[in-house]
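Only one chain is shown below, in structure tokens, and it's the form predicted alone.
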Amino acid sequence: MKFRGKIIDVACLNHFTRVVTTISKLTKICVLRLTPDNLFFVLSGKVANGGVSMWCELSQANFFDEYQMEGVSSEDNEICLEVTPENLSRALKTVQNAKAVKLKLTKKHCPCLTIAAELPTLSSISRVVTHDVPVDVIPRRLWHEFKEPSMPDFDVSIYLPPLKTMKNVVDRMKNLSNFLVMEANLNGEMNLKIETDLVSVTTHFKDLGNPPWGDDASQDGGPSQSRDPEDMAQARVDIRKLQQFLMGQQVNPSKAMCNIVHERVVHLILLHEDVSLQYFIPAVA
């Protein structure tokens, strides 16, 4: 197995760092899956058992000036590594002004992602800073756990309001309850609700719009096809998991969407021209 990549463009380095930092806010440990064309950050929590799951896809050509990898074999040309994204984020943040940054899979005291950055200097002597981020190599027999999740058979799909606005609302609601009800319909309406024995608070969002796959043109035979546009689909979720998602997003998405499977799961999607991030939060009773 071999992997090496090089980033020269500062904007690409900053963007890659923002993506990794976002991932670090969502999970302490995840799997970095490397293929010839893409990088994937994967968290395969069992949603049915109350765990969150995540799938983030990056096209390597949009970030790396040089990119070479050899997988475990010609048939299985992939590498799967368990990483701590916070360690990777810290290393990248220290080299933001570098003239070039190289990432390489190395074997030192343990397998590592080695980040070597050539820093600017006033003299003719080059200055290189190196970070070794420990990783664990995932054996081939476990790869099936880190495949792309399928789109849930949702009841309602809706565009999210501005994420900063939504974060401010959720931050305030967290002081009142540990759980929040998200509900939406096919009329572009979304409500965030807190209901306890002492207080009931609801924030309404209107005219958000519904993605094309949420109408009759998609999900043939799915619940949304015959659904009354006024009917709300809802899911009660752990407010901290939603807050984590809103706190972490630094990818400046061009679109942010939410799919709700009634009383089962909230599926959040952030889309950028070169990044796709999916996050699944299970409903709680």
Given for the second form:
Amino acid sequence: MKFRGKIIDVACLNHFTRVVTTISKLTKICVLRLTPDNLFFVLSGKVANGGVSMWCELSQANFFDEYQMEGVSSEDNEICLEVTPENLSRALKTVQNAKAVKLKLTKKHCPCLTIAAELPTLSSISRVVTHDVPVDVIPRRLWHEFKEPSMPDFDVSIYLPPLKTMKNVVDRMKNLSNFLVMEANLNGEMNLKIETDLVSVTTHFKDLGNPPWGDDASQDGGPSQSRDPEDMAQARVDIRKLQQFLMGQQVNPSKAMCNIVHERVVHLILLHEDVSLQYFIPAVA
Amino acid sequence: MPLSTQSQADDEPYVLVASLDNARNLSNILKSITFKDHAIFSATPNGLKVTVEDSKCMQANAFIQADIFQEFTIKEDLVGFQVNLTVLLDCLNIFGGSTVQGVSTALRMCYRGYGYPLTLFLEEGGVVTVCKINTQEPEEPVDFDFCSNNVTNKVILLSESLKEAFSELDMTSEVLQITMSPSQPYFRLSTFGNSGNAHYDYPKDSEMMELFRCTTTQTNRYKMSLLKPSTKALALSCKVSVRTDSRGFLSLQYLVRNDDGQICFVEYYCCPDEEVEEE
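Alternate state requested, the form predicted together with the partner chain (shown: the form predicted alone):
What follows is the entire complex, opening with the chain shown before.
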């Protein structure tokens, strides 16, 4: 197993660092999958993380100037590592000034992702910084847990309102309730609702627009039923999970969408130019 | 006001409807009296009074006159209810309480009467939030029986000067002692804490003293824990009047200017700490 990459462009380095920082806000631990073309940050939904799952995909060519990897075998040309994204983020933040940053899979006292860079100083001699971020290699037999999630059979797909507005509202709602209902219809309307003994609050978003991929993503190609555009699909979720997702967003995505499977799951999709992030929040009773 | 729900609301039998183009003109002043969960709302044709009490020894009132509101319609002489103030503030600030210039949350507050929730319609940037907050039967606020006839001593100070003193007050002192006198030290705040005794003196001819009308020498102590919340109102205000009556009861009245420069009042009443029998 070998991995070696180099980032030269300062904008790419910034962007990569921001992506890793966003991931670190979403989860403490996740899996980093390296393939010849892509990097994936994956969190598989387990009871321990409240059933939330995440899939973040980066095209390596958009970030790395040099990228070489050799997977576990020629058939399984992939590397799967368990990482603590915060450690990666912290390391990357210290090398933002570097002319070039190298990432390498190494074996020190344990397997590590080593980040090395030359940093300019006031004198002519540069300073070399090396971070060894410990990682755990994930054996092949467990790889099936970290596959790309399939698009759920959603009832409604809608574009999200400005994330900042959503975050402000969700932050306040969290003071009032532990659970929130997200509902949306094919008329571009979305409501966020909370209800407790003390108070009920509903925020109405209008004219959001619905993505053009049809109102029924029926995987088996069955007859797509025409759905009443006013009909709301809803899911009740743990408000902290939604808040966590919104807190982590540092950059405005070029597209932000939400798929709702009625009373099952909320599927959030953020698309940037070269990164896509999917986040699944299961519905609670 | 671009609230599409407005026409529906006109048909409903609301006994009270109050609207503001800028919800901060209500939320800021309410924040300054939020030290307990519950507040008693009393609305009359003159406007809105919000009361918060602590252990029957201290009472804070915020007054927002009818003309501060863009719309203030009341169908009865007195409309009263009690709500959870913390919840109300979270609702008023649902869009994050932005302080960006030109961005404000519009508010329409409606109440149908006894047994109904307080309904808030809030709008910012085309997004509408509707809140329904459960109300309770209003408790009878304590009547501190503080009337101008019994006022023995009164000063009006610029808040600037008191803000400094209050920010430096020794909080390890259980009481705040206020001395008012026609002679030295005129107006003195004292604390008795772990750092020792501290005194803040304001001479009667100080620039900060806008009015000085003291007839007798009085020294009264008030529990620090009861007066501490008043610093929020002080922070918001530009002027404060300090009055004591013959019983040693304290009245603090704060003149507050809202975002649009309009004037509102916040008033604190406090009983003297009974342990001290000083004159």
